[in-house]
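There is one chain below, alone, in structure tokens, taken in the form predicted on its own.
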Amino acid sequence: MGRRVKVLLIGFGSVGRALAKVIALKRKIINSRYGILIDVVGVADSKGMALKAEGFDEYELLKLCEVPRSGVNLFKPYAHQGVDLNILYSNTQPDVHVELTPSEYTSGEPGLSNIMYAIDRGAHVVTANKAPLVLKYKEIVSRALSRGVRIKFRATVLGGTPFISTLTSMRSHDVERIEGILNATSNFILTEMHEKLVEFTDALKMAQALGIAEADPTLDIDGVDAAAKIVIISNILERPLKIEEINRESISRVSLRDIIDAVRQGYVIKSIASFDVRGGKASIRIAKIPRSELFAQINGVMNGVRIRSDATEVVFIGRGGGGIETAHSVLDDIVSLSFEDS
């Protein structure tokens, strides 16, 4: 038996379910390898919660993933109607609060209140929800510091890669510029338009049919998601931007004629996020890129980002998100917190 880490999963959509599965499959391996026993003691979705103070076993975690969406309140005998963090915390005393509720960029809720509650109750926080960090990064980090807890958010930017871990480790570097493809949905749609020679609406329908685009894809296609990631990056680099300061261009304006004209000229159309760190300016723009350039060759749901500093240039290419990829990033953060506490 390793050192026990009690975890709450708040938000049980695609990422939450993927995380539950990954923990169920890798819990014993992590215990054997690192001496850390991860116990999920509570799970909550929009309508209810399930809690078990001694922790759900691997079989129970997998069965939890079989309940319908917003159906955690059906998971007998551990289910409760409605969500009450006071009950969850009082009955489970978690070490780590994992915040996986959807991003909402007007108020940041419910994620923002959930994170502040966790910090005030002395729990470390791991989040894949970008909105609270976009709206209240400084306040969240300051409160965590004052309460002696930590917040980790590797899954918020290029969740399928160690991008944030690398960026935060570049302490002696003067980072000058960060740019690249930061949204998988937009990149998939533009790739479809190039490869299938279809209009934007047809490419969007394909992305939705495959589950790559949401029913309401606005945050992705209008550049809000990419801009949110730039805001988080800007805060890490202590050159904070507000999301409304970032100029955004929607890929919905790209027509099949634009694609054909670009191809004839030897270019590829991409949605490029860029942050001029020294100038303090950022944008999400529709750009024509020569076919020979790196970003022109990053297609489908892949993301690619270049960090340029006074000392070096580092490039990351990988899946920006996806349930399994994001779940592994969240789990890495949980394990990392456990190491730091030992």
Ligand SMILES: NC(=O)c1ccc[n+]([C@@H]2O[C@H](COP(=O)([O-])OP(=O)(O)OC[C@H]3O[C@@H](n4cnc5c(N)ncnc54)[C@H](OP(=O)(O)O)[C@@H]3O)[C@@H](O)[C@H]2O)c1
The other form holds:
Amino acid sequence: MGRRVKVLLIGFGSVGRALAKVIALKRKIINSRYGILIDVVGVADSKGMALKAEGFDEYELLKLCEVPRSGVNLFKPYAHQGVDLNILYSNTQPDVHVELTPSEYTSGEPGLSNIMYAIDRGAHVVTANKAPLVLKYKEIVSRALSRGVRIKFRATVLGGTPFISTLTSMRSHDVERIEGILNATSNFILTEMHEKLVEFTDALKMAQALGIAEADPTLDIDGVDAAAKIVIISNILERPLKIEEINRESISRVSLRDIIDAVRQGYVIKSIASFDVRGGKASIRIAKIPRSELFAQINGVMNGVRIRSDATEVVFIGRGGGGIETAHSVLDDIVSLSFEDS
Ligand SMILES: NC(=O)c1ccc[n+]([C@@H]2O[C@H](COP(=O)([O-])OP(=O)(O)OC[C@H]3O[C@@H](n4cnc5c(N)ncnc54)[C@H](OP(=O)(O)O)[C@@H]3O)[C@@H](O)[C@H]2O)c1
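Could you output the structure for the form predicted together with this ligand, given that the previous block was the form predicted on its own?
Let us now look at the entire complex, which starts with that chain.
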């Protein structure tokens, strides 16, 4: 048996459930490879929580994934009504708090208070929730530093790839520009418009039917999600931007006529996020990209981003999210935190 790492999952939607499944399937392999035994000791959604100080076994984790949405409080005999972090923490003393609640860009809640609570209780934090970092990156990182814990957030940008890990590891580089397709939903919609020759509203309906777009898709189509990712990148590069400083163009203004005209001229219409690091300026804009260029060929739910530094150019192409991909990024963060501790 390896060293125990006790983990709390706060938020049990698409990513939380995918993570519980991946942990159930891979914890023995991770234990034999790295000598770390990941024990999920508590899980919470908006209505309730389930806790087990000795950790849920693989079977229990898979059964937990079968409870209906908002149904963690039905998971007997471990269930509690309502969410109370005091109860979760006092009963389980977690090593890692995994924050998977919705990204809410006005207040950052409930993720922001949860993350601060975890830090104050001496737990490391892994988050896929962008909003607390977008609103209070500096405060969170300095609070974690002062309490001797770490925060990792690889799932927040191009979550299906190791983009953040690579960017943070480029310590000797002067990163000059970051540019790319950072939102899977808007890229899917634009791809549908090009391939099926449909109007924006029909492509959006298709994205919603496939579960790619939310019932309220505004964060994706108006560029807020992509801008949030640029804010996180800008903080990593120590050139912090505020989300309201980023000029955004919504893909809802792209018509089928625009698409046809662009194609006739040899272009593809994409939503491109760019950050001029030296100039301290960023935007999310609708761009006509020559068909032969790389970004023109990144379609559907794929994302792509180019990092240009004084020394090199690196390109990442991969899934921006998706439950399983994001869960793996979160799990990678949990494992790497546990390594750094040993
Ligand atoms: N999905 C992706 O591919 C992806 C990729 C990268 C990053 N992210 C980010 O990861 C986070 C989770 O995404 P998701 O797709 O899993 O979202 P989701 O399906 O909407 O799940 C959110 C979960 O948070 C729970 N929750 C809401 N308020 C809560 C509270 N006060 N206390 C405890 N739990 C609460 C919800 O409870 P109920 O079940 O009761 O509603 C739900 O279980 C978001 O911040 C998202 O932006 C997602």
